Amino acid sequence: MKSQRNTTTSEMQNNCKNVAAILKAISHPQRLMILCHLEKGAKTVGELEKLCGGSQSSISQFLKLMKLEAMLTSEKRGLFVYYRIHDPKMKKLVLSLYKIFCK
């Protein structure tokens, strides 16, 4: 069998501001609707906007900031920019959250 090392007091006390740090970040729900429909792909700013119902601009901005804080990323393909979720912990948490209240 094998043992789980114990999270030390101070390790939790990390570990929960930057949990904590993360869930006030996607607490918004517009940025709640986006990374629900990233968690499924990327996807394009105009895709998003058509998706979550906001303007072009909103929509970017809330992306530009996302990304600013590393919870997403972009790559260019043509002319269109393709945003999409950079960490699988984020994933997973979106995901999680999907399954929880949306199913």
Given for the second form:
There are 2 protein chains.
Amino acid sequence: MKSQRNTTTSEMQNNCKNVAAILKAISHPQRLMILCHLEKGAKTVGELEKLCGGSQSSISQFLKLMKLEAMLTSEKRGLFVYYRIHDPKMKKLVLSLYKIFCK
Amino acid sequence: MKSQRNTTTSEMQNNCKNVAAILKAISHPQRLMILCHLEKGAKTVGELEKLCGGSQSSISQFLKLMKLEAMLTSEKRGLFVYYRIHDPKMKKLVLSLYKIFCK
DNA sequence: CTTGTATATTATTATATATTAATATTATAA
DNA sequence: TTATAATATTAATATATAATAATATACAAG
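Please supply the coordinates for the form predicted together with the DNA, as a counterpart to the form predicted on its own shown previously.
Starting with the chain above, the whole complex follows.
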């Protein structure tokens, strides 16, 4: 196994750029809350609105942002749109954050 | 062990607020890079400047910010100021991020 | 075809952050 | 003392983000 200590500076810079962008996308109370709820399964926009306590517009915009970052996918069924976590790494991240900061 | 699924909404809101603030502080390529380098041990401002590739002023400002968030501590020795990670949770976070996103 | 509901989009404004330049502070050494 | 090196602070500006309101779209039911 290659240890972190062998990572070159340019690899590190690239990794940090990528990871910082991911963290930026979820470093907002409601966006993080959305992700935490989705970790338990798919939800509609309206459900997330009630669970996370934001306006319809802001929740929709947050979801769009996280979808653009390829964290989420959406599926339309009739009037409702179901969002779910697409990238398994994001699930891992949510669980790690919980373990580290919320026990 | 209490599972995450039993967390109440207001607990979740509070946790998300706190964790989002932490993530926000490190969701910047150079600040994350600083943290990654400090995970390996204390460094001076000048060392971090070279390692992370920012101006003297910006690195100093980043360090100040992360110190305010109680992530780092500093110690002056002569002309040099050594910064190190203060909160062990931040070390855990850096290692988790590495495991999830950088392998 | 019109009404109601869920979601998305757009535009606007306020606020926060990033970046840079310039200057200040502190300690050391000549 | 004066000079120099390391770090910190301040100020200015540009850019990004957050929050909100208003409007638009898409679908379903009647």
